[in-house]
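One chain comes next, on its own, written out as structure tokens in the form predicted on its own.
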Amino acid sequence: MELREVASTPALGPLFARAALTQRGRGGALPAHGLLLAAVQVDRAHLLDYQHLCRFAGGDVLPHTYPHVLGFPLQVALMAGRDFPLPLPGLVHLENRITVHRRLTADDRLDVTVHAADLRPHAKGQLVDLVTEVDVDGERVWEGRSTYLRRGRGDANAVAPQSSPPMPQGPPAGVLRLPEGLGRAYAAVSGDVNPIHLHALSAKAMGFPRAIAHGMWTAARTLATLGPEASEPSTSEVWFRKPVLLPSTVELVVDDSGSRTVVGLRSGREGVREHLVLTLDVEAGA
């Protein structure tokens, strides 16, 4: 595949704003080509802000999720390209499979690619993959794989997803209060300035009641409290079930008694309502 370098990390708002602008007409296959940023070297500052947000551990190691903000930029570079074949607003963030093949630290370059992959009929629309990958001297580190859902005319005979494993039951391991600005900070930080996610207003504009979390910001915030092992060598899947509104509180639920641990986010005092499942593996990282 032909790898097109970038000399620096791609601006968000105007790639949101050009997707919307070139959304009607696409169609077609995947581009054949992927999106290389070199030699990243990561800004401790900003390191040290998402892992505040998320609540991991401060320090120079590099939190599970945080090499999938960096990459971030550069999956809506290439979605938001004329040769993407779905439009880029409305895509759906179903799930996300992250391995950490060994411990990162702020000392590495890293060498982020992102190309997307396995364009699939789904019952309700299409899918389609797009894959990040991270170098350190010629070495694969990390890598990461987001699954996207465009509505539409789907295929009563596609083959279905994996399915997640079910909701964690019992008490609350623990309670997040989620403020009505969170969308605003994650947007600080990530990049990420999807209208859903900024204000009750722009959010309504799109069919949401309410201002919506990132779901990689629920993702990662439920990794950090499964402690220092979710940055160490480890096999991650999240599974986006129904989004977060914000204002919120949620509850994490918990089941360890496996070979991995299963975490689970929900909420609701009339019927629970599920946001996301999580599985981490430590063993699956080598």
Contents of the next structure:
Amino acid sequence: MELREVASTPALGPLFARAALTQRGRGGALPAHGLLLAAVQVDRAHLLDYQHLCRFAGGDVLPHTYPHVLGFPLQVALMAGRDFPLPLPGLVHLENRITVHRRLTADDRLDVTVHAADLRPHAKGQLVDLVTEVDVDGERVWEGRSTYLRRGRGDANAVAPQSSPPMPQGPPAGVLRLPEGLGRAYAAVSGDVNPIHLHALSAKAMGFPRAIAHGMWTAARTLATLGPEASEPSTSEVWFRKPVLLPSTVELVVDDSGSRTVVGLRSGREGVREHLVLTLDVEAGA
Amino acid sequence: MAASAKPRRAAVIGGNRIPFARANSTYAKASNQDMLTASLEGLVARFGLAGEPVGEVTAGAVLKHSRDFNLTRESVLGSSLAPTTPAYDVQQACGTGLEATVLVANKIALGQVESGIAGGTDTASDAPIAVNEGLRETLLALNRAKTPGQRLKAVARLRPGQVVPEIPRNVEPRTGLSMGEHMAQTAAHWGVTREAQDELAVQSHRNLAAAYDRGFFDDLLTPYLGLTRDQNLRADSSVDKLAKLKPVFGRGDGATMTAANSTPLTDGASVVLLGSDEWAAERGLPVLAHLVDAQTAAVDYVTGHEGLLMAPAYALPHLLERQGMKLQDFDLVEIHEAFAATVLCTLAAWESESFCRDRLGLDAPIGALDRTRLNVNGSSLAAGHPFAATGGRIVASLAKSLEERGSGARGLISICAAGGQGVMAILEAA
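Let me have the form predicted together with the partner chain next, following on from the form predicted on its own.
Everything in the complex follows now, all chains and molecules, and the chain you saw is the first one.
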């Protein structure tokens, strides 16, 4: 695949604006090229801000989800491009899968590439994957696959995506309190300034009753509860269900009885509102 | 071990710390918990303790946020140690790290635990800032109020001046004097010269730089946030350069203490791995040294009877008597350089016939120390001094130095602390 190198991390505000203004008349196949951000040097101050906001221990080890934040601006740049078949506004982050091949630190120089793959029908519209791959000295060290849903005319015969394991049951292992300003705080760290996350008013304009938490913050915060093991070679999968409205209090439920740990976030009376299910598989011997 | 058996000696197996950073610099946004966790993770990796429990982890911080009430346990939970590892916090000002080591060692000696980790962390950058005392009282009154009238009365006590926060200050609560001002008085009493202090400071930098150059810290340190060496270290420090600095403590022409011969405010953390010989052998871990004995002391500095940082001078005779040793018997001596003057005043006191007779009740002076045995790998003037982290730094470094000198080599550690206290310990190479 042709890789187009970008000189520096793109600013996301203008990209979101451009994507919103050019959303009509899109279609066709996925772009044949990917984007490359070469030899990324981690900004330790940024890393520490991310670690504190998601409650990872502050230090040199890159959290499981951190490279996603480095790749996300490339995802947006690719999706904002005129040759991307789906309009960016309204895309729903449905699932995310990450594999950490080796522990990464702030000393690693990361080559980050992003490409789109697997445009496919879904019962409620269309799905597309944005694949982020991170290499150090030519060795694949991290990969992520973000699955987005474009709601629209669905295909009832579409192959259903792999479903999540059941939400763990029982009393909560913990409670997370998400403040009203969380979306703005994570936007400042991740660059994801999508208005649905920033303020109740901007979220209302987009059809949400209040601002909603960034899905990848909830995934990162959930992984942080599982300790430093997740920064070692491991694979996580997360299925996003109902968005978490801000502010709110959500319950964390954990099932570690199987070979992989299953964690859920839920809220409401009897925990009826399910926000996400996440699994973590730590490589044997890691 | 049967309760009646003679206590065994706890083994010092190794240590780990992060490089120390000058305050408000590289670690400005790192919390105590971040730094203690990073030090623990480095130790866990070095000694293969991931997923393993240890008997207990004991550490502390001097400048501590109220949210960090369980700092050490929280750091353990954020580390790769098994979550079944118990932990507790201690605080004895600058003696914290060494006192924590003694506490863990004593439990090992008594057979109450087989292994443990002792340490400390401090940040002068990410310091706790509390609400103004007046505002705190008003808010508490508001919290207690049950009726609208009571609430109104409480709110009426709010004053504009109450927005000014309480910032921790490096002063003794009972004297209002900073530690440096206290030290300046003691330095003047003992007639410690500016030149002697500057020479000690330069030696500290040279010794630390040489230790780094020969790779001494390679298995004692984990790089952190881009630092691989202590940030305060000036390998090219010289007496001529230091002579140019203006005094910062003391008054008038007699002032001798400068920013270079006093330790700077620093951020950092350190931990030490201790265990029984059996535990170490089971895990195939070599033992560097054993903790032989320890002694704390305190002085009456409030009335000016004794200098604030002179307590270690009083602890030593107890140790020497118990161990049947002389100061000159120690192969290595580590005296924490809170200030160059602290070290020099302590040494002067031990050489003084009248001090040893009148204050320590000894027949003869303790005598002079061969300075080539003092702080051979540098100390706090060069490395910096994140208060609670200094003890762990010294214990691990001394244990390794003693091991290099050969079995039976003995070392003495002396650390002064706020509140007129001092902690001492003796290590012996395994």
